[in-house]
Structure formats: C-alpha cells, structure tokens
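In the form predicted alone, a lone chain appears below as structure tokens.
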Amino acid sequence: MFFEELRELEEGKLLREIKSRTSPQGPKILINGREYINFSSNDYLGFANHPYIIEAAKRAMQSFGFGSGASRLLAGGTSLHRELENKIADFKGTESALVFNSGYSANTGIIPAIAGEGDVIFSDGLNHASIIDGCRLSRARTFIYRHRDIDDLKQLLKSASAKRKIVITDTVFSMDGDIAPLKDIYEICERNDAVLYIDDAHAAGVLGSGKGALKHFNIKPEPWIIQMGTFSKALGSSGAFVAGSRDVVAWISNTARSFIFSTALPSCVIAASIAALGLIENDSILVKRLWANRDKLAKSINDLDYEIMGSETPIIPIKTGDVENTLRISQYLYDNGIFAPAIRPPTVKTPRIRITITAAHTDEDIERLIELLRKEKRKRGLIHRNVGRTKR
C-alpha cells in the first residue's frame, strides 16, 4: 500500500526521514553518538533544557502525578492549569486565556469556533498549515491575500460582504522569518469592523521584549483581537493558548472541538510553561542575547552573498536553488557537524536551508557555520578566498 506514492516521493528527492537524538534539545545535540551544532530548533531562548524549568516540572509531578485522565471539561484540570491561564492573560494584557494541547490543535479548534457559514476569513498566503486547515474546517468563505500585501487585503475586505469578517495572520512567518505588517493590518481591521486573529507562535518570547507582536508594534490588545500562541518554541515547554476577551475565551472553551475532546496536558508540562513565563518576565537578558546572535549571523550570511529571503527574525532561511542543491548543502553541513535539514516542497515552494539561531548559541557556533558556508561557496567557485572573512 502506498508503494507507488512513496517511490514518486523518493524519485523527486522529497522523501523525508525522522532522525533520533540521544541528548536533550539544545544548541548541541547527539545523533548516532556524534555531536552536532543544532541550527534547526525553535528553542529560541534555550529554555527546553533549562534547570529551573525542569525542576518546576519535577515538583508538579510529585504533587499531581503525570496523567490528566480526561479532558478538562470532563474531569477538570489542576490548579496549575488555571494559574497558567491567569498568567498568560496578564502576559498578553487580556481578560482571559485558555490552554490548548498544541499550536496545531489550537488553530484547528479556535478558527472553526469563531468563524462559520456566513462569515468570511481573509488569510495571508503564507500562513501556517494549521491556520489553513482551521479555515477549511470552519466552512467560512476564505479569501487568500498575497503575502504581507496590504493593498490586496484592503481590496478583498472592500469587495466581500459577510456577517463577520476575520483577518488571520501569522505574526512571524515560520519558514521565511519575516514579520506581518501588523500595524497596517490592525488599522484596516479597525476601519472595516473586522476581527483580527493572530498566530504569535514564533513571536512569543522573541518580539516585543518577549511579550509578542502586539507589544512589538505598541498595539493595545483590543477586545476584537484574538491572540494565539505556543509554549513549545521560545518557552521551551509544550502546548498552546488563546488569549482575548472573557466572552471570546468562554465561547471558545465551549465550542472548540480540539479543546473539548482532548485529554488535558499533564500538570508537569503546565508547570514548565509557568516557569518559562516567569523567566521571560523577570530577565530580559536572554531576549537581548537572542537578537545579538541573530544580527551577527544574518550580517555574516549576507556578507557571503547568500540570499536570506527577507528574514527579519531569528529564523534565517538561506535560498539554495533547486531541491538537489539544497539536499547537497544540508548533507555537507551535516557531514561537518552542523544540523540544518533541507526544507523542500510541499512545506515550501522555494527550497531552502532554514537556520534558526538561539540565545544559547555561542560565538564559536556561529563562526563554525559561517566558516562552512564560506567553504561551500568557495568549493563551487562562487567566492574568492578572502570574501566574507572577518578582519582581525
């Protein structure tokens, strides 16, 4: 079964495989007993293996055990679940918040809860797959506007009539590393009486001193703005959340199928998220270090004349041409101790190496990547010996 389909993927060099590490997530990982510098993780602040977060999870297991038993509407949640939701509401400046099991389950549950037949959704052309699937499940008419194209969004909003209009966008786009023009989108929604739904997954802990995209753009969290975010990236934990007005969150908790019919996250995961929020709120040094590393790496890659495809964040895609060349460069990096898998269709239309830099990477880690990228270009005769080399 599926033999022919698998063979077609293999022939097109699109068949992917899962690698298993034997170490914690971090800037260095072990695969098959070998150490690699890890440039593939969304653990932007290095929290995934942070001792404070691990200790919080241990204490929660000792107090509450591990398994949750059932969904929260059926069996209730722990007091930690409510504590985390209160902290998220404070963190995001909203009246209320609700925890979901993952970013994917959040988008595929929340979007159908807030949009249905008779409503119209306006979705950015490069929104995450979970948003796309959420829009499909909603049964609302969905218009796709060109990526970050404000004029196209304006035109679509003007031409469509509906009971409710909802604009949906990622704030940081996960494969391109660029940022949605949120100030412009906010103003358009305000003028057109539209709901704004933002996926802040790659912005929480990264933009706005860690508070996310609204803070980054100095936008007040109005009642008609719904914020979704995750704990699994910069916060180093697992799960997701929605934050918004009390009425909106109450409606979602009663209608989002992925919340209603999912067993609650274990208390130790919730405790880890609470601890991570505390670290971000009490110490801005790691966020500053993340951006210092990002600026250093982006400049160094630009100096080598690689195209980083408009990246503005710690997600730095390197345009590599066709699939075959992308796989070759990724394998070259892997053979030399750098873990940075090739990103290919159908994930993206344009193949690339997606580099993610974190606060936990050292100067030596960055310099090693740059050295290998320089050698890779020189090997193909694309740069001369001294191009891109830092003067000392």
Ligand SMILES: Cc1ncc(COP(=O)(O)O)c(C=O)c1O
The other form holds:
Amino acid sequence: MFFEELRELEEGKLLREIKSRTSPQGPKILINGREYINFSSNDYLGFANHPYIIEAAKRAMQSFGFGSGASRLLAGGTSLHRELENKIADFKGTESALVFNSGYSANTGIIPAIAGEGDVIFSDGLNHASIIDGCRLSRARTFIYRHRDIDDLKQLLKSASAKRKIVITDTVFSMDGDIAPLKDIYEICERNDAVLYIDDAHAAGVLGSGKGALKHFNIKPEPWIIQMGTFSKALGSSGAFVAGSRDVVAWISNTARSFIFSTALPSCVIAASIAALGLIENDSILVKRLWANRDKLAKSINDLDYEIMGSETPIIPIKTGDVENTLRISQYLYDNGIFAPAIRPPTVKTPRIRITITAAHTDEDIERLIELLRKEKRKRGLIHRNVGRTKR
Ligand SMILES: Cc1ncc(COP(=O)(O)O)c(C=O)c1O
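Please supply the corresponding structure for the form predicted together with the ligand (the preceding block corresponds to the form predicted alone).
Then the entire complex follows, led off by the chain already shown.
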C-alpha cells in the first residue's frame, strides 16, 4: 500500500526524511553523533535548553507529577495552567486567555469556533497550514487574498456580505519571514466591522520587544481582535494560547473541539512557558541580541547576492532555484557541518533554504555559514571577487 505514491515522491525528490537529534535543541546540535551548527530551529531566544526554564519544569514535575491525565474540563489542568493564562492575558493586555496543546490544535480549534456557515473568512495567501485547515473545518466561505495585498483584501471585503466577517493573518510568515501590514489590516477591519484574528507564532518573543505584533505596530488589543500565539517557538516550550475579550475566550473554551476533546498539557510544560514569559518580561537583552544577529546575517547573505525573498525577521529564506539545486545546496552545507533544511513543495511553492537565526548563535557560527554560502557561489562561477565584501 502507498508504494507507488511513495515512489513518485522519491522520484520528484519530494520525499522527506525525519532527522533525530541526540543533543538538546540549540545553536549546535548532534545528529548521528556529528555536530552541526543549527540554522533550522524556531528557538529564537535559545530558551529550549535554558537552565532557569529547565529548573522550573523540574519543580513543577515534583509538585504535580508528569502526566495530566485528562482534558482541562475534566481537571486535567492545574493551578499552573490558570497562572499561565493570567500571565498571557497580562502580557497581551487582554481580559482573558486560554492555553491550547499546540499551535496547530489552536488554529484548527479556534477558527471553527468563531466562524461557521453563513460567515466569511478572508485569509492571506501565505497563511500557515494550520490556519488553512482551521478555515476548511469551519465551513465558513473562505476568500484567499493575495499575500499582504491590502487592496485585494479591501476589494474582497467590499464584495462579500455575511453575518460575520473575519480577517485572518499570520503576523510573521513562517516560510518567508516577512511581516503582515497589520496597521492597514487593523484599519480595514475597523472600517468594515470585521473581526481580526492574528497568528503571532513567530512574533511572540521576537517583535515588539518580545510582546508580539500588536505591540510592534502600537495597536491596542481591541475586543474585536483575537490573538493566537505559540509557546513552541521563541518561548522554547510547547503549546499555544488565544488571548482576547472575556466573552470570546469563554466561547472558545466551550466550543473549540481541539480544546475540549484533548488531554491537557503536562504541568512541567506549562511551568516552562511561565518561566520563559518571565525571562522575556524581565530582560530584553536576548531579544536585542536576536535582532543584532539577524541583521548581521541578513546583510551578509544580501551582500553575497542571494535573494532573501522579502525577509524582515529572523526567518531568512534563501531562494535557491529548483528542487534539485535546493537539495544540493542544503546537502553541501550539511556535509560541511551546517544544518539548514531545504524547504520544497508542497510546503512552499518556491523551493528555498530556510535559515533561522537565534540569539544563541555566535559570530563564528554566522561567519561559517557565510563562508560556505560564498564558496558555494564561487564553485559555480556565480560570484565575482568583490561580491561579499562591499555590495549594498
Ligand atoms: C504561523 C504558525 N502557526 C502555527 C504553527 C503551529 O504551531 P505548533 O508547532 O505549536 O503546532 C506554526 C508552526 O509551525 C506556525 O509557523
């Protein structure tokens, strides 16, 4: 069964391989006993192996054990779950918040809870797969507007009539690393009486001094804005949240199937998220270091004349041509001790190497990547002697 289908994937060089680390997540990882500089994680602040966070998780395990044993509505949650929700509401400036088990389960649970038949969703063309799946599950009519195209969104909003209109956008796009024009989207939603649902997965801990996209754009968390975010990226933990008005969050906790019908996260995971939030709130140095590393790497890649596809954040895609070339460059980096994965269809339309930089990378890590990218271009005669030193 599935033999032919698998062979087709293999022939198209689209078969994916699961790699297993034998070390903690971080800027250097071990795979099959060999060390790699890791440019593939979303652990933007280096929290996935942070001693303070590990201690918090250990303490929670001692107090609450490991497994949670039931869903939240059946007392699978602990006082830590509630504490995290209160902290998130505070952090986001909303009345209320609710924890989900993952970003994927949040989007596939929340979107069908807030939209249904008779409603209309307007979704950015490059929104994350979990949003796409959430829209499908909702059964609401869904219009896809061109990526970050405000005029297209305006046109679609004008032409559709519905009980409820909901605009959904990633704030930082996970494969392109660009940022949604949130101020414009906010104004359009306000004018059209539409709900704004944002996925802040790659903005939490990164934009707005770590507080996320609304802070970055100086937008007030109005009751008609629903903020979803994850603990699984910059916060180095696992799980997700929705933050919004008391009524919206109460409605979601009563109707989102992925919340109701799923076992609560273990309290040690929750404690890790609480600790990570505390670190971000009390010290902005890591966020600053993340951005300093990002700017340095993006400039160096640009100087080599690689195309970074509109990246504005620590997600830096490098356009690498067809699938074969993308795989070849990724393998070249891998053979030389750098893990930077090839991202191919169907995940994206345009193949690319997706680089993610973190606060934990050193100057030497960045310089090693640049050295290999320069060699790769030189090997193929695509680089002149001066490129990589002075341009742009
Ligand atoms: C924009 C976006 N939303 C949601 C998710 C899903 O989050 P999680 O990995 O916690 O399920 C991701 C992660 O890949 C993402 O990039």
